[in-house]
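As structure tokens, one chain now follows by itself in the form predicted alone.
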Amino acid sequence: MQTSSRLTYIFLALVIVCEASLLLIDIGLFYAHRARVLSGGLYVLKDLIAIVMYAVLYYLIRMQLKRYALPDSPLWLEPAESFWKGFTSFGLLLSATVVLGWLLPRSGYDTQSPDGFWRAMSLQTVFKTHLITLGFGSLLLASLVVLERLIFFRRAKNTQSNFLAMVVLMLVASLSEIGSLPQEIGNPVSIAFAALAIVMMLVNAFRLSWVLPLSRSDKIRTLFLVIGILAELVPFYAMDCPDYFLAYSGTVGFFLSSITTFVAIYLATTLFSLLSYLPTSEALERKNSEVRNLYAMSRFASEVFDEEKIYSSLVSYACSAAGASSCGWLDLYQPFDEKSLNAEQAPHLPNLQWKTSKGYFKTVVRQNVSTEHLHEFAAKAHFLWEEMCHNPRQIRVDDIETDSRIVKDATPLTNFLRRLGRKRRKEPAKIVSTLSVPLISRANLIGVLTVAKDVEYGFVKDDVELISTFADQAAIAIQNSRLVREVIDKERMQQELAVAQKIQLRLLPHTPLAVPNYEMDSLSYPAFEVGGDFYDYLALSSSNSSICKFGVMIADVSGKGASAAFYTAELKGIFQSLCTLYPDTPSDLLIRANETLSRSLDRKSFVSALYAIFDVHSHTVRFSNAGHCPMVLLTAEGAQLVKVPGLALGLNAGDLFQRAIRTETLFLKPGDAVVFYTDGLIDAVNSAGEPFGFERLLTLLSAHKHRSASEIKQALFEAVNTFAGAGGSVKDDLTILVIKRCDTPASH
């Protein structure tokens, strides 16, 4: 059993013993009175016992009514249903009360004996006497707990103290009874601080706090009730029952009708609470449904990023704030000059319902308004639309039958007629009077939301600042939806990009080949995360293990991005296609690869390429390009460039590729390096603007000539980023590529 289960049963207990001995005590004393033997100190005692034992009944009240306490409740319970249960309870032990007279009617008290004492008519009146005092004062200690509480609601600095005050003036003007004879009651020192209590009483009484939250449903129920206790007390006076309680014990007699006195003044200022709140209940009921829908409204804005559920919130909290007849519906705004939509595709596009001169506006929620009436508003109060994406702002409608915008060289005699003609349809109109609010996003126009009402003037300017309030709050989740949506897109092409750089990575070769008396190096380097430049390198030919013919290619694929890596991956497949199957002529290999290239890229790419092919036996180099940089000889007396007209790949699938195509051929030297590169190269600029260009890639070769091809194409880099530095930059994908004819065959 539990420390507070086991206490409960001892107080329960020490209640008992207690009440069985004031029974006994008064049995003693009423045959001692017949008897006119009377001892003042069997009354000292009866009130000690009484006090104890009405101490612990309270506080095994004050444990029970906590212990049903109403979840996260401040005051422990509703006050509706306590006062309902109060006046049930006061109900019945009155109804109680009654009987016991009507089955014992000499059971009461003879208070106006020739000695001046209170004398039980007879023995039944002890046993009345005790069932009275017990059954009502526990119901008053607990009246005293919850009007407690009730005052306690919203507590200030001084709730406490001035409860507490005025409970400890009841308990001193009633300890200044003890030993009093019932006839004695009402001593100077308890009539001096009952008075000073009954003040107090009056300073707790306006403690209302609660009275305000109320609804107005609350408000009536608790008013009625507490009509019907103050009703309850009139026979509780008429039958003596205070006499009663003195009878019992006068300390605990004196508390009791103290505590009957504070819970009919309590309820008195109650009553004329509840009559001044009453008539402002439905307007303050309606403010706290607005707060209640602003709060919710922002707290759903700020944590739900779907647009659908924000369509459809936004619509129900401005229903809902408007009124329960009232309908509502939200457009989206699509302008025609937006890549989304354009004036030709909209018509087409569903949902779309109200066109105007700059764009179409989609109603994408709708709230108890059927399409039919929205299509007859429509065709009434167009210019509602229109206005809205040339000057949106708030638009008013009072009554859409005898608006000035709507109806033009409208009189008063046929705007009554309208009216009168409105009233007598067999439906009722769904839309009479509107309210129109812009949604705005980053100074753009994103929707409007509408509120209809069935009334004409049904808006006013509360109804306005709230359901503007709402579309503001609404356009915030909308845009804060597109901002999560955007990164995470972004965040999606980005992972989509790496995956793409990689693969590109993969395609280019790893190792340059091992091909006898020559050296090869490279580099390539993306502007972005995926670029456009290809190089490769392929034996065409060998003996005894070693390559005596290779061809060589790099190309740079028009734009940038996914399609550019695309377009490159089908490259390299072209190239290691063809390559094998025409090993002498590079043009023959364009030709084919054009006419494969045409047929895939969209119009607007194309691919310049070069391809070389080196004869290591005979040391020469035919090459043929298409529309590419043209590539640098870099020989013993200097760099020059080496031009040969052609179209890039994917310009022409006909015969003007043929046409322009050429094959020229080299014959290398030892020392001799041929340099090939991408346009990134030459279009680098530094902070000025000034390119890197062809002038100082030729005077950079010269000044390396007799460098290996790793430290050629080394130096050539760190110069094109030098000139760059802080305030130039590369904007184009970079690629180079080293190819020398070893001095001597040592050198390899």
Second form
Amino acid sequence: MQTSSRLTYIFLALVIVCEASLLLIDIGLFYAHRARVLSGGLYVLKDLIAIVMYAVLYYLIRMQLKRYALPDSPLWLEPAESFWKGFTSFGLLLSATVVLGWLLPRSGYDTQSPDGFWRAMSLQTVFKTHLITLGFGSLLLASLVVLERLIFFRRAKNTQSNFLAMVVLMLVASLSEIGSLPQEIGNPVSIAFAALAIVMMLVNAFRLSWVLPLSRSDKIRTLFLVIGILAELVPFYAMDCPDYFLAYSGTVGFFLSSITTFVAIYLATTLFSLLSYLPTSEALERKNSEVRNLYAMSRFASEVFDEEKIYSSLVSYACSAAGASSCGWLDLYQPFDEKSLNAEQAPHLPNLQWKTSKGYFKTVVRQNVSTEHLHEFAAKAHFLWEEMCHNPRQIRVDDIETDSRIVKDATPLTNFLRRLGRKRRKEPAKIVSTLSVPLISRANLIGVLTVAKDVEYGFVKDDVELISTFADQAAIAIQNSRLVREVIDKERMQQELAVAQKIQLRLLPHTPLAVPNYEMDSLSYPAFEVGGDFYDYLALSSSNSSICKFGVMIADVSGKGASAAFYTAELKGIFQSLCTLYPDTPSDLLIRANETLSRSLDRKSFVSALYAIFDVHSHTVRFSNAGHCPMVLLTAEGAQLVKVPGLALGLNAGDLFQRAIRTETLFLKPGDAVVFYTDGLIDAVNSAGEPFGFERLLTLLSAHKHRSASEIKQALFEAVNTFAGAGGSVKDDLTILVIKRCDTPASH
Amino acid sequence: MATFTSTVRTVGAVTVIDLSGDLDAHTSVQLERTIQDLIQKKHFNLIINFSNLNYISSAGLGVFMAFIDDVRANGGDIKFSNMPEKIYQIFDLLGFPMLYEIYKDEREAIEKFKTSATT
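The structure above corresponds to the form predicted alone; please provide the structure of the form predicted together with the partner chain.
To see the whole picture, the full complex is given below, headed by that same chain.
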């Protein structure tokens, strides 16, 4: 900063020194002219000094402009501003010149002198020349900098080289004039280069990319300024200002003149370009805003998961796309089904409702429109919603007063009268033409976006396309947000199911009872996360700290999943509280359990249960069956089903259950076993669709009759799994329970 | 897996529902809807024909439990007919024969409705 400002001062001093010496030389020359003593060498010196001086001046002006506005500041691209500055400073200089010409009438050059020399009329001419050249020269150099910036806006590959070529050609043409006297200007070399320079000027003059992005008002302003500057050029030439340049210095004067030409050409092309772009600029601005909105909407669609927010921004984007004085609203669609809503309930819901034959629409967002207007519109155009749920597509109403779908007797005369009637109404109609587009996700109608305008035929093809695009984007966003919500809900459900599963597993006994001379083992697998199978052991009485009587319960709740799982918990409570009250007769317990369960089970559910009481001293089993799979008695002779009549729990609350139930007693010899199971075992199917069935069960158990309780259980479980294997399945919960009276110790 | 279907026929004052395929927890919803419709239309004399039914789960059985009280309260009944052996076993196991009338043949069931109507 320090060095650069010092450099500026040095350069400034250099300019002043050069200008002073030029002035002195010119004064000297003026008197030499009078004395008719002429030396051509002085003109070369003058040109050299002028070249140095204007080169430095150009550098200073460039630096100054750069400091005034950094390259990335918008001022460079604020052409209206630069043109305004150019216009005012040019105007000031011009008026100064006019005033000077009026104050000093004898300050021109006599170019028509007999000896061909340009003769200054007085010493004032020299001062005027210097003032004009310095003033306009600085301004022209500044305009060259500004034009360079404008030309470089959105530069293409050749922009820079074209511009440089033009400047170089101008310089070469000017330099070839070194040492020329004012009247000799225009040697063939410089004319040739100047001609080339003009070609390059034309090329550069069509670099006008900055015009298009200007706003409409800026374009108009710039247009007037350009006309103004072009108009200012007329007095500039009329007062022969370029002649003063040439008199000042052949080289610099020629260069400044060529800049003037370039400015004139450039301004001319700018003028035409502005004129041609002006009519389309409004459309262009609208297109720009459409692109911006579309971009904003698409970003929105991928980021926002809040449905309410999507609805409201969709409506506002659509309204802004439709233009001023438009209004819009979004109706969500909810088809009737027995789960959420039916046709009778729908009209009683809050919010605006449009009922159709297949579902109802609810207005969730509205913009610029009152509920009264909406009701008024809906009363007329009910067909719109009806049509949407049968065949979702874009529906356009060009004029609500005359549309044939709304008004049945549409003739040109009645239409005209109706339109006239609308014009006469005090309150202007808000909804005259409408456009409705459906929001569709995965082939399902989500809702309908309607945009309305207060003029007839308010929607053209472009609007329709744009608004449909908005609607499609929003549909995707809504779908995304719903999917995300579904995933979250599902995860939560799964977590809750996992908890339920843990709790349910805790309901089942962890370890079998330790009973002398008896061994028992069990397993239970739910078909889903939670199941409806239940079993339990309970010590009923004991002597000398060893159990002498115990109960075993196995049960299966109808249905699957969460409801079944809740009933198993209830079952455990009932069983635990009743078993000590009825320690001898299983049927008594089941009768009481049926009474309790009938009150709490829903009508569709029932429970099959089998309850057995084992007496360790007498080696007897007393058992009752409430509709459960018959248990298997496994003796030395083989396996057999033990069927006992009974009704499942919860089917009948009255005495039918009591009449049906029986209690049987079996005697267990050493080595005899009983096997309980649920229908998951019998119903397991193989790949051919055949069920496991009782036959296989009995055959398998017979083969394993000499094994321990754990081994029998394991063998049965493995057999079912192998049977279901690949292609088959165990459709239901599976529970197996084996209780065996041990062989006599001697047999081991 | 065989898909489940239920078709409704009217024989005089009696409505017969033919079942085929697998009646499990998923398909039972379908049968539930069918019977509910019939009850809403005041058809209370129902015969369920099981001749083509392949499998019935406990949820399937629950469907009949859900409606029997309603139907009987309106002077009608749900009777079963043409049960294959393996389906009957399941009904028998749970004690359904004590609660429902089960007939070998559909005609018997229709006759039974007729006689109960006249008396």
